[in-house]
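Next up is one chain by itself, shown in structure tokens, the form predicted alone.
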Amino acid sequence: MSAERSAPPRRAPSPSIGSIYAPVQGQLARVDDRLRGLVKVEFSYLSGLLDHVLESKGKRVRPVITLLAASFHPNDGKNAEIMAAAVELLHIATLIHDDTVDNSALRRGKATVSNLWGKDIAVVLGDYLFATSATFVCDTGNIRVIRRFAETIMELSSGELHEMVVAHDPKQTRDQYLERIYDKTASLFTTASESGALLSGASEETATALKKYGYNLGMAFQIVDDILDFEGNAQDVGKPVGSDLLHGLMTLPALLYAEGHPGDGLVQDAVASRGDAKALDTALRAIAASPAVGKAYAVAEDYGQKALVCLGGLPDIPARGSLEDMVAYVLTRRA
């Protein structure tokens, strides 16, 4: 399914990772230590599958939105970081759940649970890591916030099923996927940072200006991670180039594509395909050759904008540079 691929839009450069973190990458270390205690667990089989899924870091972008947005209120972080390792550990179980269902062979780069040890060891193993999630957070002592989570947990599960059901459905809507995207992605960013608020005692004001700063951010996000399925290398991006397509889901650039192709059923073809690698292959070019992909950055620009106003009222700290600069991150990102 090789395709040539448009170029991205020109940008400034991406900030780095290092400058956004600075201002919690002390707590950010705490929170690595407190993940990585997990694997020290009696059970060895246990301790060395835990080890697998949490030796590969990721970036760590949800639980560094958390401790930035428990930065506007005096406090002395703890609950912060217990938080912000409870959001980095369920979004890892739904990682798992994610290429357990997908049969993906790969994340970031290296073997899943599930293509190493089997779906049932998988699917045992993010059941795990929700429930340690969960008892993290009622750790913090925090019942608007415990509610919260466990509002997260049935938003990413619905997510997860409404991809299921409409999965190779060649009908699929802008309106189905961006409730799919909040759902499977927004959701957690919008956790993340509310919460981060709610749990520093900031005011409602700042808990509902950073709660919409981390929906909108979220949803830019999953909109560049869809573009990058398209425009993206596999190294990079740690999975097969068009594999949402091959899954039979259509993402924003394809339902972009096939808004202003309504003859062509090239898009339509490809979902409901279930594999044909020529459907696949002649979808991914016409959607890389199009401007449909310059028109989904667009849309995440517009969302990157939104996130922007919502930090306007709170006060300059380096925090708030770097929830600007993550904005910036997001959208640049080319992984």
Contents of the next structure:
2 protein chains.
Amino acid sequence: MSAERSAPPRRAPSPSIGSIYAPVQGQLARVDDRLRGLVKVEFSYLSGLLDHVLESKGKRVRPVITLLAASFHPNDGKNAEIMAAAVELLHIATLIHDDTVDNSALRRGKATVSNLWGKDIAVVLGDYLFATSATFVCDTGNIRVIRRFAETIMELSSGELHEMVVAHDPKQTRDQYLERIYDKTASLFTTASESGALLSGASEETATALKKYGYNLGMAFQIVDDILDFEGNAQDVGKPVGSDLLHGLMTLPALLYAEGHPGDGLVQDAVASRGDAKALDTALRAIAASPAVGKAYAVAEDYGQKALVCLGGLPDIPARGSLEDMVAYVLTRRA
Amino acid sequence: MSAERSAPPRRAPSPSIGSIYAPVQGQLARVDDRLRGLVKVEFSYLSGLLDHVLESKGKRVRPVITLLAASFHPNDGKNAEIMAAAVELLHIATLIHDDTVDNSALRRGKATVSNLWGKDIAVVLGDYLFATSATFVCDTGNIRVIRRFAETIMELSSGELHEMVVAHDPKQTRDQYLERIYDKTASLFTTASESGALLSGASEETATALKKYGYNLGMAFQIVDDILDFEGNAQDVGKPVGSDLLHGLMTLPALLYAEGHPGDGLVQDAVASRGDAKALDTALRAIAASPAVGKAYAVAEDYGQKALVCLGGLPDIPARGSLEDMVAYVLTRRA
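Next block: the form predicted together with another copy of the chain, after the form predicted alone:
Next comes the full complex, this chain leading.
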């Protein structure tokens, strides 16, 4: 595919993760320690499972957002660190169940829990981590944040259920897609940023601005994720290219292609074919040769722009610069 | 099997559920309404799933315990009702994941979610209900109760994981069993009773007494459950007799048989055989012909006795009578 794809417009060099994380580096190390500390449970089998899932640290975008969002009001940062750990742990739990349901063999290029230990273990381990993340949030003592966290888990599972229900349906719509990516991704980004602000003691106005920032960043993040499924290479992304279409899901590039080519039915055939290699390949080539990916990228950029606008009223401290750079990072990332 | 089994000693007629529930009947109806209200979600597919899992009401032992435990201190009962709904919903979520992991086709004689809609849907629906139950608990506004609730989910999943890890291991011990049934069952009973007391505003002393009551009742409940797996009939219990042994699990009757017959290895062979019908049948017949089931029942009675002792210092109101009768009900139930 790579030779034929129409490259979407890309910004100048992506800000480095290191520079984005700089204002909260010390805190992030403590968040990592807190998560690694979970491995120390008496039940040795569980300890081994936790070691596997907590070993690869991932990009930790969500906890960093929480820590940065907690930087606009003087506070000791303790609750933000607890919340950041909870947010990352919830994300990990979600990935374990998603990989189980999606039969994914690899995650970040590493074998998934369901692949290594089977689906049943993955279900129970995911439950354990959902609950553990909830105990973390309880430690913040903030009921509003705790409730929002529980609602986020409802939205995450509702999004996953939506995905399963629409899979292989050739009549998927852009509205369904946007609702689904809110549930799947932007919900937790929203919670990550809003809860950081609330736990820092920031004003409602600041918390609302950061909540909206999280929403727009999360939408952009998922759209870019879906674009990478079309144009990334398997090694970077850690899963096969075109896997959404293979699983019967029409993400934004596919939807935009279908909207632009109402007659040819290629995308519809691919999702309805339930994995037919030829139908899939034909659709992937058609999408790559069309402006659909570039258009999808423009939608992501639009969300990114809105995220930046949300930061407009905040004081110009290093954390704000990092949140701004995070937008550029999310839009330009290749994996 | 039934013709050959050695009947365990049974108390006189079981108190009726109706008389036990009488002091909290109005509240229980509101708890049922709250749970049924969950069906009203916009997402019609989810609504259909919720309708299926909330249709059969079950015995509702756990929410009734919460309501009764909240009756020892003057209060408007609202938080106890919310908590009772949360406790029942958590139980339902757990059953959905347990049935998924255990490949159970039937629950209360009705097809399971995993059987009807597949394992993947069941995983996500369980997640949704875990999270929904957590939002209910958040509505009580009591952080201590919320935290205990999250810990309970950790214990429930840890118990399920323990079960999966020891399955088919011929070296299972009574200590492992007792730890597992605490995690699996007594943990939620403990939370149900303690949280009812705490939310009513009862003293720490009363809350501790009711917490211990819940623990002992829960242990008795699970042991009787495990006995019913040996001697109940499939129609009453809603699953095949001997299913624990079939799944490689040594419950108390099997463990007591093995302790009493260190040489014959019948139980060990049955669990290690991974479903060999002959090995299973031989072990089931040997256990039924031995005093093991009666001895297991004596252990359950001992926990029941301890549960009654915990109630000793509480005022003699109808709710206390119901909690006492609940012990007799749990010990004499046939399904």
